[in-house]
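Heads up, the chain below is alone and in the form predicted on its own; it's given as structure tokens.
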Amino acid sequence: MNIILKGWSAYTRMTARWPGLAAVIPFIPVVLLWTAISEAGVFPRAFFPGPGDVVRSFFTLTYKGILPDYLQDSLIRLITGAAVGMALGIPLGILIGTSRWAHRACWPVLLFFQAIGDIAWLPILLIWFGFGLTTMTFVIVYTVLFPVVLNTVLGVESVPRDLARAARSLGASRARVLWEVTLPGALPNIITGLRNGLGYGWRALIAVEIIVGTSGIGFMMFDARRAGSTVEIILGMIILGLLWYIVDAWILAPIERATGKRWGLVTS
């Protein structure tokens, strides 16, 4: 017991030193265990690589430039689609958070749609726009908007009425109230819901790269699958893991917690 004691001790004190140590730690016994059985021979190697198998094809693939490429493809996507989700989601969001006539005709619409899955709309989007950007931008954009929607109605709406009615007794505008009042007390919400949107329309990017996409991460897996390489598909759910995780851990959340302190959702 003393041991384990001693032991947590100083992996506190060291990942306090070094923050980052925090997010390698985890990883070490997955390695080592991944590591152990490839190399017991418990399954063949070609369908079930070792680590060494998957960092000699990260970088083969680098030095050709397949993976740079196809990286660059999936991030760009991503970010297109994140935008355009955002602009859209966020002034709609605020609009049915603030007007009880815009929240009666705009809700049921907005929860019948959220229940059709984005991979739903690929059949008519393939009919309507082809195997191409366009196709794959409005999957990304409608997986993202709802999440965006849902929290900044969620947002707008636990704002206390009391200050917006400060506000406007002090001579403020109804503008000024939304600006000053209203979007920076659902700040932490919309940040939550772009969170989730972006982790949904992560996901969703790679379904429609595997079943639409003529490059991206998603395409390189599936097409490793036709030549049979197990550990190019491999290398592109470990991308796909790292990619998320440095985005939600080092961007999306620190930005979440900024808000919620600023506006006293979160205490410490």
Contents of the next structure:
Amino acid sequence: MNIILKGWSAYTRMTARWPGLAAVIPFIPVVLLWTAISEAGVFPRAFFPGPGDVVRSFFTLTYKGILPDYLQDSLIRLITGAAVGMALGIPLGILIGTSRWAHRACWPVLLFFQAIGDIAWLPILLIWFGFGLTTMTFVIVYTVLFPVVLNTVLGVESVPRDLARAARSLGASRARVLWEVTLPGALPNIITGLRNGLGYGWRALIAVEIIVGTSGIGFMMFDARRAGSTVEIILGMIILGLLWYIVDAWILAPIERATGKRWGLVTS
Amino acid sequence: MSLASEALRSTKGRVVLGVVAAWLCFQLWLTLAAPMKISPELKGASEKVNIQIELPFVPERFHVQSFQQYGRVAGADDHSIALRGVKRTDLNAVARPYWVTSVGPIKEGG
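Switch from the form predicted on its own, shown above, to the form predicted together with its partner chain and output its structure.
What follows is the entire complex, opening with the chain shown before.
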């Protein structure tokens, strides 16, 4: 019991000093278990490669230029889709949140289309646009759009109306109230919507690349099944998880902290 | 404090900016190195050339497909891909990837 307490205390001190370790340490038992199972030969190596094989595959694919190229393609698609999704979603969310008329007109349509999953659009998109970038971008925009719109509406509606009334009574124009009261108040929800939207968009992108792609991480993973290369499939899965962790923990979460939390709008 | 200055103050922000800077430097190096990989034997007045792209490994489908946008792939052997009808203006783009060792004239019957 004493050893466990000492170990826990050392872990707490270490992660307090180097917070990055807190994200790495939980993976150590997973990798050790994975290594033990693959080394024990419980499953054939071709079906269940070890971490060493995956690392070797990473270097080989990078050396041959395949992995960086596919990764770049996936990231460009996600960034394009996310940018378009945000550009459409945030203004639409603000419009629905601030205008009762727009809310009545758009809300049922929004909920209707939200129920139609992104992948459900693929058959008709393939007929319209074929196997290309337009189809992929459409799916990502569609996936990103709903979390952004719904969270923006929630954010706008959660801003206390008294704040807007107070600003108006002090002579602020509608545009100024929107810019200095409504938008900052809704920002934590907008960022949350963006985090969710990007997460869903990332998953949708991989699904779309598997079905219609000719490049990208999803395509690499699906193409690897043709050669029976489980090692490339596992490598693709690890890259997906790792990349998303970096984007969320290193970019999106700090933005959320730097905006909503600093202004006291998010307390946890 | 602005978002940019806050990003500069945090370790994660500095790492992200460092990675972006390294990537930009790498892209710059690729752009500068590309003309040096092109053989002087390819100099001439014709609009299009037939070229042989040397790689340090056996080309895979990905590499063949990458070059299809610049010309007709005439064949591939152990460490090279032959490409016909490539515009001179595209030579730098062909030589740009870091996995291309050199670009020279096609070896007829080789």
